[in-house]
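Below you'll find only one chain, the form predicted on its own, shown as structure tokens.
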Amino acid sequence: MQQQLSHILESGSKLSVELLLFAGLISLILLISFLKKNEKARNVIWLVSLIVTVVSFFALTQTFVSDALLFNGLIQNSSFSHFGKSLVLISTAIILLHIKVMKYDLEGEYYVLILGIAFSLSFLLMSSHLLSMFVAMEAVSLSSYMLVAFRQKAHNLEAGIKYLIFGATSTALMLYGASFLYGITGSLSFAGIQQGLTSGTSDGNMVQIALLMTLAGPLFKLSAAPFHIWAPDVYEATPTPLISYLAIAPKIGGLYIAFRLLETVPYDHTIILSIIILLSILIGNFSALTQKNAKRMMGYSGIAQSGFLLVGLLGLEITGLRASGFYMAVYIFMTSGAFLLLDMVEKQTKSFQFSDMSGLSQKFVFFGIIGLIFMVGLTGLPPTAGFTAKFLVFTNVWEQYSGGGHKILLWVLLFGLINTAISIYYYFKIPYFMFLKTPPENKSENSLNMTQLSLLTILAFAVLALFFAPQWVQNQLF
């Protein structure tokens, strides 16, 4: 008993970031409980949220990374999870700044949910056990559902219910698959499952089916096919900074868990993963082509981007994994910048329709140029880091194919390149309407807020800078 208690205390002492986030959550709950519900109190709650996020990030940079198992093997703080946590905290800070510069007057509970997602993702990124994976993933999901439905308006509740239904379905499939893995190997830990499958004589087809079902959870977080149906409605209904966060942060956890599950099951996953990638890119790109609402378009493009993120996991090579990690880092700046751009456009036009953006950049030229940078980055063209990210994942696929890999890898490569070209059509709709279309006679005469434009410029600078200096991220990779 004494030894077990000592192990728990020792494990807890290595969770400085998680303890800071937990202390922040308790502080926010106390502030919401005792402060009056007014604008000043909400500003205090926002400031506390930002301070907790920034302090947690700096604490993370000072944390020594060890691969030791904590809490009897439930979690493991590896260099991979360390990098993922840094991305979660960066995305959290950006979204908090987005909320402030766009002058959203959100209730304090929103900030509890945002920090709750960051806190849960931190544990999800350290999961080394099916039980801890399930608990952390559900904590992320519950906070996400409430974040979508909290406004209690009809379209928010409808989107929240769809999100909940598809989330519950993916969770049920994940648990059913996990139960098969447990039944086959007699273990819930990733290491135990891997050992059991390596030393046993399991039916390969049954194991692959169990793995595919277990992958339902992380694929839902990634909004990858076939667990993507919720994305467009949720993107359209949810306030822009909140959906910007949900479009980024859960993907980090989903990518990590997908890798860990694929790594745990010692079989060739190339066919299964390639089909998921091809479906995600196909459905996301071709659905985005017909959209007239920019937020809904971003929902479909997020499905396609999930496919590109998964490309780096093909073969489970360290170069591919690093390529996906770099892609995820760049995706944070591109996507958060694109949503901030759309929010600023909506402030001018009162709409997210492409047609209502007509001529906006003819008045605000610099604003239009910044917006063009994000669209070029999301497409994957130079001179943006989006090009570098896609180049790295495609290079990984080509190296595996040329080294004697499956023929389907060539299809993934060619299909990815073709769909990158196709995505030009819908991503460039925004700059096309803003620069080339004739502005309406009753166009807005509002001026741009310089604080908003400054944050947008910083995000655009990051997208450009990481093209010329990718080592800023690559040197931090696991």
Contents of the next structure:
Amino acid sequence: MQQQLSHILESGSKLSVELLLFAGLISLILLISFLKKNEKARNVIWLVSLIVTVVSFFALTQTFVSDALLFNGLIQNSSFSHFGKSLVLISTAIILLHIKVMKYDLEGEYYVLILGIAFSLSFLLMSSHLLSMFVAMEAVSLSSYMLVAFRQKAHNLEAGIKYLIFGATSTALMLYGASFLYGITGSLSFAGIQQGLTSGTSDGNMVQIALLMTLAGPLFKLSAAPFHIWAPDVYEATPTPLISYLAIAPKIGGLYIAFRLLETVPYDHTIILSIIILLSILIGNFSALTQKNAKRMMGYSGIAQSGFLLVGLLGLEITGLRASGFYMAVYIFMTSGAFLLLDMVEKQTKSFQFSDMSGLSQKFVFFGIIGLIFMVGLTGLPPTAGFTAKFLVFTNVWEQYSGGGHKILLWVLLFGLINTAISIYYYFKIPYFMFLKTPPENKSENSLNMTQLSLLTILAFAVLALFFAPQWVQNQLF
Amino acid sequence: METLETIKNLTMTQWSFYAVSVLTLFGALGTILSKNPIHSVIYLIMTFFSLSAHYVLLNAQFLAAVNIVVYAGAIMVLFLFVVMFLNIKDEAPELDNNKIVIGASIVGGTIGVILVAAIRLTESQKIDPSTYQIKTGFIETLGQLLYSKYLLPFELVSVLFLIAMSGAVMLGRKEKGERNF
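Coords for the form predicted together with the partner chain, given the form predicted on its own:
Whole complex next, starting from this chain.
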């Protein structure tokens, strides 16, 4: 007992980032309760949440990474979780800045939920046990459902309910699968399951099915097929900065957990994973083609992008995971930038329809060029980091295939390349309408806000810089 | 003939397991098939009670008690109250939509068939009664585990509830000038 207590106390001292985030969470709740409900108080709450995020980020850079198991094997602070946590905190900071520069006057509870997602994600990124994974994942889901439903307009609530129902179904499937894994191996920790499967005489089919069901949770977070159905509706209904956060942050956790689960079960997953990737890319791309609303288009694009993110997991090599990690880092800057762009466009035109964006760049040329950078990046063309990311994940597939891999890998490679070409059509719709269409006559003259433009420029700079200096991220990657 | 022999040789525990399982499935089917929402809720309560019986059979007495108190008691009564309060007279239209019913049955049936087939192929290990720890499901063992080995998830759940509570307060708050029920 004494030994266990000292182990728990020692493990607790290694959670400095999480404890900081938790302290921030509590102080936010106290501030909300005791401050008056006016704009000044809401600014204070915003500032506190930004400070907490930045301080946690610097605390994270100071922490020492070790692969030791903490809390009796419940969590493990591996180098990838360290990298993932820094990505989560960076995206949180970007979203908080997005909220401020776009002059959203959000109530304090939004920031509690945003920090709550960051807090739970950092535990999800460390989990090495089915129980801690489940609790952390549920905390992320719960905060996400509420962020979607918060505005209390009919379409927000509808999207929230849809998100909740799909989320609950995938969680139920995940739990069912996890219970089978527990039943087969008699252990809940990833290491124990792996050991039980390699030494035991368990039946392969049952394990594969149980794994596939357990993957429902991370795939829902990634919005990958067949758990993608919620994405377009939720993307369309949710306020732009919030959906920008929900589009990037949970994907980091989903990607890591998908990797850990696939790694835990020592079988060949090539075919299952390839089918998931092919479905996600196909469904996402072909549904995005016909969209008229830019935010809905981003929803389908998110499905396709998560397919590309998963490509790096094929073969479960460490180089592949590094490629996916790099993709994730670039994806954060590209997506948050694209959403900021759409938000700024919406401020000008009051709508997210492509047809209303006509001729916007003829008025603001610099704005249009910056927007073009994000769309080029999301497509995956040089000279943006989107190209480097796609190049790295496809190199991984090619190496797997030429090293005697399964035939389906070639299909993944070919489909990925073809679909990259197809995605040019819908991503370039935004620059096309902005540059080449003639603007309507009776346009009210609005000027662009300089702070908004500078945040957009910084994000665009990151997308460009990572193409010329990918080592900035790659050195951080384990 | 062989099945008849098996039925004859069933032990008391096995008899009760099958009886309770039939009840559970009956309640679950009633929940999704009855057109009146109140009937659905009552069938669901029945499912919870028979699930608790399963817990007792699995030597998890504490879980069985919690299941009855929390789910069958608190949550379902609240649920019934809401259903009656909203006064849903219209019978659920979802069951009249054949497309949804057929689609759902195909998906559910496929998962079921795959699972049954896979489980039949798997050899399961039997528990040895002589080495079995009778105290496994007792509240004392559970409490000791929760506060030592699984302390972290236990504390994480409290953060989860904190976030959920602040969100629920926010969602339930009335805005000025908004129409109330």
